[in-house]
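A single chain, nothing else alongside it, follows as structure tokens in the form predicted alone.
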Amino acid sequence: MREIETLIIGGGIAGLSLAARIAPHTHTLVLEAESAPGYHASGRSVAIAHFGLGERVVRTLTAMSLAQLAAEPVDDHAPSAIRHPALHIARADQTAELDALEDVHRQFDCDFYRVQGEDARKLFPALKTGPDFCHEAIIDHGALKLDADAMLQGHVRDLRTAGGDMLTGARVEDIQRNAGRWIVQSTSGTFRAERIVNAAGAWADEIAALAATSGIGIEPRRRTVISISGPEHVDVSPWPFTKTVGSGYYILPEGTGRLLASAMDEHPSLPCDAAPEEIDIATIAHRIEEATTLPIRRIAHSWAGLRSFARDELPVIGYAAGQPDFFWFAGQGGYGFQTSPALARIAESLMFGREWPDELTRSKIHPAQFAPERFRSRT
């Protein structure tokens, strides 16, 4: 039986950046079930770093992470962002969306500015403008296109250079408490740990059920995306990210030639292997084709991942109350990679009983806004 101090559950963004994160301090193991990391939901992600998701406390997480996932690499890691400029637009009857979204733009100091539909349409040729489709947009020259992969794979690095792993194949198949350790049985082993993290996404709840710990009611949302080629002869690399304020679409160009579109679609789900449904990229062809000029000839590519949420739509950060030593970090939604570097300090801080960060503070954003209890008094 292998002793670990801290043993997480889950190879997504989630566990692997506060693996990285905390190695240095406690030996960490990280289990993931299937045969790669992020194999579910973040390796599946269209991961861009931008104000346009999630609300006051998911922005506020964001802001914390930008310069994070800007800073040039160190030693060999790939890059893991780049600036690419995020167009948010509105019809005439969302004006006051974007009026919303411009105090947030201005609120962490972004390099933004407000445009007419036609100058969006200079960044986006293929955009139809007017009142019912591109009226007015926000164009925010901070935002990020973040290299999904190259992050897992940078986490995994630093895990390992602390003296820690990751184990794939590792699917977790029982959990008991004994003599003050939880005594974990994957396919891969028997371990025990000092600390369990369930970083296991949309099967956080099965993963406390096996440690006999109340679950929380986290939600899996299956989003679908599809690849389509750009107009011929045309590099679209230089496009901006295209998203509408409220429901509706976004865009974002893939190399030079093609363009990833969902319909930002949000479908209830068992936690599963997620496959795209018809009705759903029919949608995402549909919506492309009537606010723009791109004609959808052809899918080349289509795929769906998982979106796991609490009920509030708030991650899920802090030990269960009256269970020692099971930490919940779940419930990251579709931000998972652009807030991470925020969420993985966050963890560490309510793991270790260290200092609360003093953005989080001055932001009126405290602990108990994330603590898994939360759900318990609600009930």
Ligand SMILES: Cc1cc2nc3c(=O)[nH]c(=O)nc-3n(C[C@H](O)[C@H](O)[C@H](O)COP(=O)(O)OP(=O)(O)OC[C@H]3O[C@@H](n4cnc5c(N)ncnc54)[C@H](O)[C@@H]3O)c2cc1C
The other form holds:
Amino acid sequence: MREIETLIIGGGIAGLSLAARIAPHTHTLVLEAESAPGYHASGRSVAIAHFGLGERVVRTLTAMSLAQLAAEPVDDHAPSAIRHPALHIARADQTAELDALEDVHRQFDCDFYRVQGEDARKLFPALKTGPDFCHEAIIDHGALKLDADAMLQGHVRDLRTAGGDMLTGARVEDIQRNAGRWIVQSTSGTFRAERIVNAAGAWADEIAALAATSGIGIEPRRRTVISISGPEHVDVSPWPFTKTVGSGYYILPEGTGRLLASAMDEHPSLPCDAAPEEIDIATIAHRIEEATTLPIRRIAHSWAGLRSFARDELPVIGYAAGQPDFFWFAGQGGYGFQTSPALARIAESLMFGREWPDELTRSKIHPAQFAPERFRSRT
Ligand SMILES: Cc1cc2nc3c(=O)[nH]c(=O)nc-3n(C[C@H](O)[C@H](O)[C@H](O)COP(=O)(O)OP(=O)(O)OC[C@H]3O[C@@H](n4cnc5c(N)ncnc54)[C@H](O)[C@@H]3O)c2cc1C
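Switch from the form predicted alone to the form predicted in complex with this ligand and print that structure.
All chains and molecules follow, beginning with the one already shown.
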């Protein structure tokens, strides 16, 4: 039986970003059920960092993370992020929502401009403009296109450099408490750990149940993305990530000739290997055809992934009440990549009793807002 100090269950962006951060001061092992890291939500993200989602806490976490996400890569590794503008578009009846989003961009000192529909179309030439389509917009030049794979691989590298490890094909099947330690049985062996970290994404409540710990009520929600052709002979790569304020759609370039689009759907789901449904693909195609001049003749590929939310849509970070050394790191919703540096820092601070980040204190964001106990009376 291998002895570990900190055993992290789940090799997505949550588990790996935390593992890389804490491995220099605790012997860390990540167990991932699938044959490669990032097989589930983390491998299905469109991985953009922007201020157009979440509320105050999520936006503060995003702001805290941007500099680290944009940092130059060390050695000759691929960069984890490149600047790529985000265009937030509004109909004429959505001016109040755009005003609110403008306040957010101002609050976080973003490099942004408010533009009329016609100017937005110069940036994304397939947009329809007018009161019922793109009437006005905000263009944020500080948004980032993240390289999800480079981020995951970079964290695995940092974890191993610090003496830790990740095992793939290691599905956790049983967790017992014995003599003050966790005994964790997986399909790749049995481990004795001082503490376990539940970073199992959509499966987080299932891991809690294995450890006889109260669940949180994490809700996985399925989101579908399609890939379509851009206009013939047009390089779409400089086109911004374009998103409606409120519900609607988003669309962004994929390389030079293709575009990815989503209707920003959120269908409650059981934890599973999510697959797109015909109705969701048709909904995206319909919304894009309505809002743009892009004819959708063929859908090159499509996929779906699960975004996992706690009831208040904030992450769950901290030790389980009444269960020593069971640490929650779940509920990263639709912002797990863009907030990962801040979330890993928060988790480290709560796990080892380190100082709470100043930026959060200044923004009046406290550990209780992430604590698993906040759901205790309701579970
Ligand atoms: C379509 C889509 C678009 C998105 N776009 C963005 C975006 O633009 N920006 C952004 O920041 N975020 C985005 N997200 C959200 C982001 O992808 C998630 O917040 C993030 O990936 C969650 O990471 P995670 O590590 O918690 O979960 P996961 O990546 O699902 O990792 C959990 C891991 O736990 C493993 N596991 C489960 N059970 C066990 C077990 N018993 N034993 C061992 N391992 C186990 C699973 O195999 C899985 O690999 C998007 C998500 C989707 C689906």
